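First, one chain by itself: the form predicted alone, in structure tokens.
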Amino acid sequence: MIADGVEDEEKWLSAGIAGLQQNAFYMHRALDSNNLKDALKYSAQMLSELRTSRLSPHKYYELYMRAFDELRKLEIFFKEETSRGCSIVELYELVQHAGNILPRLYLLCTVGSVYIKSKEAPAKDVLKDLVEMCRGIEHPLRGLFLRSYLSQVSRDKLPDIGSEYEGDADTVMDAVEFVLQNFTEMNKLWVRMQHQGPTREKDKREKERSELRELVGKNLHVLSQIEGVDLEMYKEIVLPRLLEQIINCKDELAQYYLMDCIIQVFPDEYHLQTLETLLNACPQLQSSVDVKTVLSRLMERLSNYAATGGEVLTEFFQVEAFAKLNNAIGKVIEAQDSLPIAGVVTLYASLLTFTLQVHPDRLDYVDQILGACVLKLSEREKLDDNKATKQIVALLSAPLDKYKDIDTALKLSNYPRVMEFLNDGTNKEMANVIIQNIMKNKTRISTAEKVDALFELIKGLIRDLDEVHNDELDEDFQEEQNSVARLIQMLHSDDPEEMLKIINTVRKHILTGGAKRLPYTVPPLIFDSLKLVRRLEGQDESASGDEASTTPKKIFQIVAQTIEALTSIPAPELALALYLQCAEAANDSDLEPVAYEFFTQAYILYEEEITDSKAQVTSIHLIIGTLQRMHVFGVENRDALTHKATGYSAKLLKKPDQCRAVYACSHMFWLDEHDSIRDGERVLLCLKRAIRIGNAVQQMSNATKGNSGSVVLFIEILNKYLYFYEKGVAQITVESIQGLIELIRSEMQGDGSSSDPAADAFLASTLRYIQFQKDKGGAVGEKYKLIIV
């Protein structure tokens, strides 16, 4: 029995390998003396050390590799001496007068080797006859090992045809029987070691036999080597017996590891021809088997056959490949009624791999096997399982990356229902390997019709989940977000009709996205709302009789309810923003109550909801910028318009803040394309507001602080000033440009002032401007020669 102590095994590995060297000195003695007898003697002796039952497989490897090294020389002796005149038959004969059975066998097969060289013989008689003696040998350890030795030294001399070894007709059929006897009967040892010591050693003993597997794995590989196995014999012959071997063995380990073999080391297109054959063992095999391991390796295999392309793909088609592995697996996972969900969704995933490689063009396959994979997944109360869910996202992927258009996954009719079984975090994974998987590709979903089953499988990112809380804007959650806003601008139809359709489309499902995604996913919807817009400038709308066509009016109405979600969250500021980007839009489109509309909503949402001072000066800004663009309004309309936003100007809180939206109001009165724009009186009302606002400053300044401050903000005026008189107009002259250099030389050079270099910089930057045009002459540098600095 293999003992438990560790330095017990280790005291007798020791004593093993004193006593094999020992005699191996003896032998080594004996043969450089030519003497055959002491030489068998001494070698006997040596190889009686591979008796015992007390290693371990691991330690008596190590016994059996010194062994087997001292064998090698004993083989060089045993030609030699057959050199020399000693008959080789003779010398068979001898060795088997050895006294105990081990030593004999080994120095049988030794001298077996070389009597299968000397050609004295015919091959396949020396084999049969070795092959039948280790019969002898019952403890599987020790069988195991001696086989394998048997095997070591005569696969070198198989009658294989071309060897030099090749007898008659059917020598070949001795080779393969060969092989499978050795391989039979290890195998059957190999089985029997879980049976041998107490049961509470049994994973002990099965880590053990783990280790041996390749021993008996190498004969496979041997019978793969053979030249004469050609299709015929492997599919008559081949590989009915070793099916047989591995079902009657009844063993988890052994099954699933000579089926792996078999898979590996006999070629694709044997696979493809056996197909039924080796698919009718598997669910024959133990119920603990790794089944699906087994299969995936076997598709694997197939589908990088079929990926060479030309003649191969035919024969899958003569052999029904893809009816036979999807019968297959439906009768495995049929009897195998404790396989995981997990190993269901590897078949199927597995399965699609093999049908995307052999039969891109069958999407009623991939939908079958999506189908399949749904009715399995429906069985099961909750998916809960990491490995089940990571196969779900492989199988939900592999169409995707075949065919790098979501497209065609749409017209699956079974994607989505497949993707409803993974928990809520994967969901968001797989919508996110979706949008990238369009993006990556430049995918065009130009249909309403798909945008709305895109949307349907991506809901995991554009709805809130019940377990996510409202404040966890994270990193990864606004990346999310981001790759939704980027798909939405992707989508794009040429008929302006299918278009609006696509905007209703999207605008349905991302209003449903709660209050942390609509900042995200609304401003991606309204610019494509006024692409589309500009796409229809000019269009005459009274044209058209049919109240479904597409029309301007009809977006902004669109956008203008889709903004107001924004106003619920709230989201002012960016609400505010949008609103004047769709005013300017309906500016381009002459469409002047609509953009009046818009900048009262805007105007509504900076006096009732924007409160913070900083956003309000951001606010106030976009409102001047934007009013400045606008050419559509009627005076009556700009008036009010205007006189509101100077309102504003003048109420911020802060005083420079209300100074430079004052300066900036300016722009509102002066448009240089518009000739009904030109307001220079009002142009200079909001100059000198600004230059009294900036009084104001200077004067707090010194109250508070015992200086006048800084005199950036004039600098800042005055710049507006050389503007406007750059521009024409007639109201800025140049004495009140001049008095202003004066103002501001003043306040820099005054008792009270403060020193500061970044005004310095700025006032002499904007008189080397006035310098520059003074020196460029023309009309301009005449102006500008009239300003004395």
Second form
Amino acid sequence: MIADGVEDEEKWLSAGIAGLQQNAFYMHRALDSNNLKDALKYSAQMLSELRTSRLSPHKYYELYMRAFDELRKLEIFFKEETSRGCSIVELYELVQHAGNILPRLYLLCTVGSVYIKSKEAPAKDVLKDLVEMCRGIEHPLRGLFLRSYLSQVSRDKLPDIGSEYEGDADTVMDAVEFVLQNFTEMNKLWVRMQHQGPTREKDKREKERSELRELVGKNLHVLSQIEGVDLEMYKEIVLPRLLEQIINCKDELAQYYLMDCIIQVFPDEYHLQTLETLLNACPQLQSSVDVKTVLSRLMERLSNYAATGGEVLTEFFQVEAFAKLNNAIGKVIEAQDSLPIAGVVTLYASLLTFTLQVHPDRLDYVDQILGACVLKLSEREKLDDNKATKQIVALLSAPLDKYKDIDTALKLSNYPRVMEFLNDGTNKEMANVIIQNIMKNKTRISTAEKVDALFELIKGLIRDLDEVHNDELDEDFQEEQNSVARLIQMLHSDDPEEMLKIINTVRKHILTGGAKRLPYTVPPLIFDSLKLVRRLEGQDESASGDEASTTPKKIFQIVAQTIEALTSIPAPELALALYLQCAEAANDSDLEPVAYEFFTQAYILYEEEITDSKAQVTSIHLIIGTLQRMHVFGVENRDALTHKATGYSAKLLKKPDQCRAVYACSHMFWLDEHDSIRDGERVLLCLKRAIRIGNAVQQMSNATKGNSGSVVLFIEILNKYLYFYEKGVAQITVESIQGLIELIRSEMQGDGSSSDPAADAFLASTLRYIQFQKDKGGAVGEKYKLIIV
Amino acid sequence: MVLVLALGDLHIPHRAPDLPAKFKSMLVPGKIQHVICTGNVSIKEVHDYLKTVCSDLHITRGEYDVDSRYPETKTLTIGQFKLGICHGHQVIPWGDLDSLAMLQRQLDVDILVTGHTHQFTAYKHEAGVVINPGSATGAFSSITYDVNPSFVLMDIDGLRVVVYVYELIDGEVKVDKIDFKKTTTS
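Can I have the other form now, the form predicted together with its partner chain, not the form predicted alone?
First the chain shown before, then all remaining chains and molecules of the complex.
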């Protein structure tokens, strides 16, 4: 059916164009031979094609444009006629004899144009006459195009100030009056289209109306370009009349389009000065009108206007723009109670953008907006609306983007309250946005108070908000916690007292996080604390001697308690590593008991919690490595710890691991920098023990798979012998080295042995090293000379 | 000319939030042929980031690395050079060059890249070179005070390797270079 209709339309359009063109042809002939009578006859016939009711607006427009072109030629002819002596008044009279009213009016407008140009009558009179006469066409589509024609031909002939058609007093008023009247009538026609035809074709009609909107809107353009329309006239006459028509027509399509048109077409300065009037119209519009978009666009324009800076901003203050907009939004929300919550938030978000642009320093305004939002949100139920939550996130992100400094956002008292309305997932999302903002802008957060406020804001990440325990340690969760860890790195104060407060505040928050979060959040806090300890090292102890100020001891206490929390998870390897880090820090601060305590805790963990053999090896390395560097321990304490360490080493599961750990222990007994820690006996004991373990490995592998494993161990031990020999440890004799070399050689050439290229290469490079040392000469050379390879 | 990036001990996010921006802008993907990482990155995100700089990533395990599948040591050959990687917490005393030289002999490599001390060193001895690229993020270390962020770029060309060390000192990137020549292939 519809397809048929389209086909038919095409047919009618073609017919219309054909008819038009045929009459135009004859009209041209008449024009060429100066035959006025015929010209009028054929032009009227031509214009009759526009009397059709069969075309849709789109097609009618095509027909109209062709007629328009022809009428231009006719106008030129009319002008020439008058210069040939024909009276324009007579002509004006003559064209009214045309049979049908529509052609008659088109011709009248055309002559009217020439009439005005001739200046034989004041422009205002002719225009008034024409705009009244056009009332003769009641049909919406035809009427719209006719009046559009009138508008087009009159555009450059308005009695504006400074134009050649300027009349006497009140001349601008005449021009304005003309345009306003034409506009009003056009709007009425346009609105009437909505009610024509059956209801089932409503959508089609709306679409067609939409195509015609610019015909109506053009009038507003014309108004805006009238020079004589200054702010005064706009305020007193133009705007009120426009708004009156817009409100009274009670048509959703027209209201939305025309409000937006006013906003786009007239200068921002005018809008600012008529803000109240404009805004008061909004609640009076039909409830189905998308007022929030209208308001948003208005605020956007005003924001851009404000961005031009300077005195413009004072204007904003004078007219109290913010207060008015805030009020208007409140009224709109009240008036339109079917407005979904997403709409409400969008409105506030637009106002917020405006405020951030225009009054960025007025945090109280920003807070006010957030407060109003909180109020509205609390009146509705808990948010499940995706769109609304997206809008809230946008609302909350705007201040972050603008101020780039989380400090400012933290000062907004209503900020956390808005966040309360987000569900858990979005809360986390928002928390992430906040953290990303801090990381991107590299903001340092420097007081405990701010840290407290910040961690409250991001509490969605810090702990489980609802009772549901989600035990998924998936990638998202890890990423979240890692970003919290990174955040902790950004908290810093140069004042040690304040820094300690910060550390305590963070601690308070992260301890609520539960077992699954602590492995991520505790380590950065520990390292922050150790950094603080190191900072204090440089300071003079006596200065902070008296009261309970920040001392390394205090920090170590806090640290110890915090690491303890890890043991309950359990995360023993991490805790052990951290304890040892703290022990070293205590060592650097000369706090022997504290360091000993940390070692004790580490050892307890090793004995009771660390059972995985690979983890044990790593832990042993850390223990021995750390202990080797300790200089703070007295003899007894040191002995106790080294004894235990050696014991653990010898009890590792795999023998090669044992061997390596034991010879590593030898280093604990010889520190170059400390005369008191040079115990050659113990060094030798360790190395000998290592050899024994090596022998055991040899026996085991002889029984199973050949002697690949043990040779490498012996070569390693040989290298250690050389190490200590060079250091001058008396107990390491040339003979023992010699013996070891023999042992290795015989192992490698032994029966049933498969050659191990790694071992071969290692031995070769070791022997090369010995040779190299020999070649060095001097004291070293002397020593090495004694070794026969 | 083969470019090899050597870096390590980033300790993200435990001790540092991120690589310094100035370093990040220098590490443009596609310019580097190999990446050697001594360990302690320590999370997957950072591992993935390093992979974007160059997909040929060789990494060894540091004591804080979350991924326990990284090996304790690794060797590879680039051009005429044999390289070895080890985080270094396993070699005691930590940072002791003689003990590291022993590891180098054991792995039989010309260049040993190691970390853990967060201190840049380049130590030449008769059998080769021991390089420590320091900490790329300047992370806190109990061993070294005042750690400046640093990393190393090696340019391997035939029997010669030029070691460029980049250090971030007071907000400025300073570059130094050291030349090493291998005597003959062995």
